Amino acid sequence: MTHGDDAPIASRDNPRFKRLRRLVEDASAYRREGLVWIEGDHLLRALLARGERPHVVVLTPQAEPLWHEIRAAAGLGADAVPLWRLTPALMGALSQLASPAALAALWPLPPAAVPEPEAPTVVLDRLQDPGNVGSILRSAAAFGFRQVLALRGTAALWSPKVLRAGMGAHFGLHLSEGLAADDLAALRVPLLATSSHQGEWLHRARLPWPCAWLFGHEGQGVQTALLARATRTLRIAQPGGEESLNVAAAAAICLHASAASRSATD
């Protein structure tokens, strides 16, 4: 791949633009293309902060000063990364943000992480909402759960919507997706699950560390066969009387409880 020409791409028929559009519009296109669409300077800064380098930077001519500021702060030379320049109109056509970003990047899809048997883990069982998945990745990273295992039927972890919701958490996690329930047999840590009507009260429980938390489908919850594998079942106190919590909110509460329990014993 060579450096972009000075003239920005202005045609929707341009092969580069078509490739970018596939990555933006098809949630699973990254698997075929081997590239992840990173939109906006926040995600790009988060990527660089982890010592990673984009495959190519996509930007409007007006965003070049911002890119040079970002890459200089990251210690990259002026010619370290190829540039694809797009007109503002084409960049806006790609963006899924309310205020289209003028700066984006393509990054090589990292290989799926091999599950670590004793790592603090989050297991996602068929979660379908990208916002929920991305939010849980943020909580996992914040509370020390470095491994996320997504079972088949879960929203594509590297899709643009999940990446935006993750706010950079992806780049510090070991992610593996498309797993079968039987793949969890490799885990050597206690498997914890939540229930709205049975189990120990979370706020009273002494939680093990490391452990694996299991979170299920937004409407159906964790599949029954998988729930039967849980070492412990816990429930979250809801004195307000709601029937259930959003799965991303429940995950944040549970993962924080594990982090707090760990800190109390350190």
Contents of the next structure:
There are 2 protein chains.
Amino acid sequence: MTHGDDAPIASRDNPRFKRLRRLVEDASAYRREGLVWIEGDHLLRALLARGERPHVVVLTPQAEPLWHEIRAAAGLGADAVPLWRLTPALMGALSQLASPAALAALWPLPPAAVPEPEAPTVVLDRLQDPGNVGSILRSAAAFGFRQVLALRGTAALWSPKVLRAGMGAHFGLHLSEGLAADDLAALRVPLLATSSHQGEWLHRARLPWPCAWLFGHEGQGVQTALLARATRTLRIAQPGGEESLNVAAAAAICLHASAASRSATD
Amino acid sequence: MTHGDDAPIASRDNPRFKRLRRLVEDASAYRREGLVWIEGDHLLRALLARGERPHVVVLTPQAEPLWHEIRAAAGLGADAVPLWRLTPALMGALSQLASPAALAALWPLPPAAVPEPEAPTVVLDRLQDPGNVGSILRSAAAFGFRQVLALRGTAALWSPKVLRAGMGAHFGLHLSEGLAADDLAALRVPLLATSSHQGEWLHRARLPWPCAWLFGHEGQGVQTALLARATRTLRIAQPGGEESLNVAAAAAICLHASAASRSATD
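The form predicted alone done, now the form predicted in complex with another copy of the chain:
What follows is the entire complex, opening with the chain shown before.
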């Protein structure tokens, strides 16, 4: 009996490794490959908890017991998912983390969600920072927003960095990206925007539900043509003065305010 | 007349360059050097707007007109701050940004603030992510919190990454780091903590002012010994279900709720 098939990939010239590397290093490679890089046991558990099954699991030999624990907990058989074994050195070379994960997966990119006109929605207008985008996806999921529409120029939603910051929120949301501003015309819910210098005070406003919140580029904010479509403009009270808020912080405040308004009318 | 003194540093072996490199690459080097790396014209303007003066300005020859515009706007004479000129290649080697800044400064690390017992306060318990820490400093400044106390194990507050994410909030706050949990005993304001599964609903609570908010480690939350000292525990309503929030998002919601409670009683 030979264990030859179980020997981990150890060469950087291995075609599987090269393919993984492209997926990890190029934030939008998933669009061409149709596969998403899911790094770490937290994301992988979140994926399995939704009843999803990865295309392949990528792991070091040392991480095999962990994988078998995770897949058994999710009700998957030992051979339900093919394994690609990598040496710890190659696995580390794939990671952008200081402490690389020993376990990852490739998962087929889900088809883009068709925007639902009446769903509670978050619109992202050219947000640049993957950490901000991931944080907003987490807040959207926590506060009951069901779909996220990303306009062209926003960081790639399924990139490794956005996935990491999203902590699994991706799997519970309907995501659609690469949209044009005109695509928002299909929304049948009030469109809410924030302003630093005008509008109703957010903490005194009674907010509509469902609604769509609009968040914009870290430096430039929401583009003017889009702001003009907003049904209402809300203002976050900042008694500290002129300081600006991080966009993900502002989004958390707005999405929570919607959830709080909603529970007040329940 | 010679322009020899104006020739930019072009060698990686130059002692000034090596010193800058240590400051930029080692997140806590500022503690040994007593100097903080202030990268980019936004942070530099924010520093000058507070009446502060850098120790030295580091720039490419191409950025000199920009510097003279900034220092003139701040009322500083042409020779008020010594200039260290670097070639664009060396300046780029110092930056961790995709688009390196052409302008930076060294600023003497301000003395650690002595904790004020009655100031509106944010306590950071071993937060790891520089982006989260910077975002919380921005929210603290925007919502009228005056001091930030970081317990040992929290990301270095004056590191380049935290400064970048803080967008200038550092300069308006009293910051103290490396504290032990027992140092919080000196606080004379109510200590508020969040919980995902118990406590009063934040959006229905009337919050005390001044107060101190406690935010903990991204994975582990606030340490148990510290939680036991909290005067009140608040809970953020999350109708989306079990999803967790990013700690900087949760902090933004809590600090905004304090500001809103305060303005409701004005």
